[in-house]
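Taking the form predicted alone, here's one chain by itself in structure tokens.
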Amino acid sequence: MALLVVRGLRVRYPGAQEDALRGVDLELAPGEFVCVLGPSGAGKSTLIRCINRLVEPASGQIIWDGHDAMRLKGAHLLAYRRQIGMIFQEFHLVDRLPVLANVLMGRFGYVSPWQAAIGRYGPQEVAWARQALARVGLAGYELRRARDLSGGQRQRVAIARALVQRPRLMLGDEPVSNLDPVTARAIMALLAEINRRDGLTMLINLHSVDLARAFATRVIGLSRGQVAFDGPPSRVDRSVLEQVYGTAG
């Protein structure tokens, strides 16, 4: 059975004169890793966003483990949402706190709104943001402030406060654009090692083929809003890249 069924997903933006997207398909299975390519302006960013609700579409289903995403609404939104990861290509930490409260956040959704204002959690949400530092390799750097990570180590924190959720789809939004390239390939090496060991799902936009290439189980294409190509990564060849991008590069 999919995780994730998308269908007929249609998105336009007020005042825009073309849909975002124009009738996306796409099914994801469970331990999949998942790329995203396609040029600027092609729909990566809208589809992740409609996946986890942050984009309404103006038409189109969600299935999200055999049931109507579309359709969920207050506490069974925020349930849904919890399952699904996301990082960003900004990481989004809050750079005058220590790393271990930034991981703490991905606990927002299981705690009551005064426990989160006030950053307390409990011993095992301690434990588990302990954890999953240890998971991205920055075991011991808890106390050390965001705003002084290099920017690898800064999307580690923010892969980690992800995986505090202990979701079951991870998202990324263009996760690697803001690094060098050395530092880049870490992190898609990272986030395939979680997607082997642990079994976790992974929809990622890219915009490098070659990191595509590298670590997908399964490329999709998209262009002006359709998917263009679905399929391995061993297919991406010249032919695709024209279809994807109209031009091979």
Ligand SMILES: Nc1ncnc2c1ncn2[C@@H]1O[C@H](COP(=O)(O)OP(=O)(O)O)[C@@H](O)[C@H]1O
Contents of the next structure:
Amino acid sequence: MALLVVRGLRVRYPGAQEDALRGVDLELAPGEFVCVLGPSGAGKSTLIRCINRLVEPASGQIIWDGHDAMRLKGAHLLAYRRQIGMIFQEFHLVDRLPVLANVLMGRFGYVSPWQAAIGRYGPQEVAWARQALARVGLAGYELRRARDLSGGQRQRVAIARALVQRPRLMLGDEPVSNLDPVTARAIMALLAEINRRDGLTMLINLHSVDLARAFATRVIGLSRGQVAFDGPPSRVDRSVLEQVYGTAG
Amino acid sequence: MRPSKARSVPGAGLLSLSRRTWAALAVLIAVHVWAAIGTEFSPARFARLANSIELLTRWWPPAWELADRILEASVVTIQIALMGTTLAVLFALPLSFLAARNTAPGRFAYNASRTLLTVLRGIPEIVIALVLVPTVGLGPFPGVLALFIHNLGVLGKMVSELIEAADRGPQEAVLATGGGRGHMILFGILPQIVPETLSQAFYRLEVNVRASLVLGFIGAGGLGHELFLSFRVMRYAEVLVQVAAILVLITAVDYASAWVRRKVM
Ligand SMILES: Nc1ncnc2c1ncn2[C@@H]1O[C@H](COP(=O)(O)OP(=O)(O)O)[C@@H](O)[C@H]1O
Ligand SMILES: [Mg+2]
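Can you now output the form predicted in complex with this ligand? The one shown was the form predicted alone.
Entire complex below, previous chain first.
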């Protein structure tokens, strides 16, 4: 059974002239590594934010594990979101806090704000946080300030933060666009390794066609709010790229 | 070589302003002429400059024997400013989350807290102090309360604007983990606004030291009160020492505040 089914997703931002998404259909099977390609403004970020309900679609369906995720509210919505990890182009860590505090943010779905504020977590949660840090190659970095780390290290902290949610899906909004090419490739390799070993499903926006070809098990091309291509990376050729990015490039 | 017949070319210099700018300039000048008449502005009166100099000579020699007392009064002045500022910061922080569009729990809370802040900000410290004296009596305490209430309005507005301008990214990151509104405020917004809030708090401390001098005139104690008493009985030798103390105090607070603001940013 599909982990996630998206049907006829339409989004219009307040005050916008056109729909940002114009009827997107998508199915994710467990264990897939899907990369979403498309020019700026195609709707990649919007699609990802609809899936974890940070953006409200005008219409369409989101079915998570066989259940309607569009009508979730309050505690149910939060419980839904904590099953989905998310990483960002700008990392979005709390720069002044130590790495450990940042990783434990992944447990916000389980602790009250006040507990989080005084750093009160269960021993199991702290153990998961340390394991996650070791997993991303940052064992021993627990007490370093997030702002003292390099870009690649910060994205690793963000990945660890998502991992301690024990998610079933990982969303990425251009997570390597702010990194140099070597670091970008290393981060993609880490995501691929997590995908293979844990079977964690990935839906990652990218602006690099080469990285998508190298790591994805499936590529989706978005163009002006619609799916223009959906297939294996081996089929991403010149004509597909023209279709997705337009002929200008 | 420079051409001999250079002249101002239209559209070339700093003064190539549009018609509208020239018109605005003319209006501005007219308004100031009007204000000068209203304030009886008259450089000719400086002919009697000797009068002021004569006054100043009577200030000398300074009454240094009062230094102890003046030092004590300076401490009170700083204490008034410190208490007023800190209370204002502590109460402004939670209030500003009600008064920021993106964190207000509802339209009513937003409008009510905005209105409250505007009213508090609009009342001058001295009026608040005068109104409170019958209740809490004379002395530094009404001064502290006056600074607290006025600055609650000032800082509340400022912090709520910082909250509205905070980067959405970290807030999204908190929501994406399954965190709620409380997590978002504490981890997604607070860390972003703390440095600028501290910096503004120290700037207010600076402003409040000056304000507490004025409050001393109406009995709030401290250096302002001492200055007021000495002036009234025309003990100018004391006034001279007090003015010197004020200069030192304000300069010191300015430096300290600038230093701290550099550190927190
Ligand atoms: N918050 C927003 N308000 C209004 N319009 C937006 C907003 N975010 C994105 N858009 C518009 O929606 C379209 C899709 O944007 P986005 O999803 O960010 O594309 P991508 O991530 O592929 O660059 C663009 O036309 C963009 O200008
Ligand atoms: Mg984007």
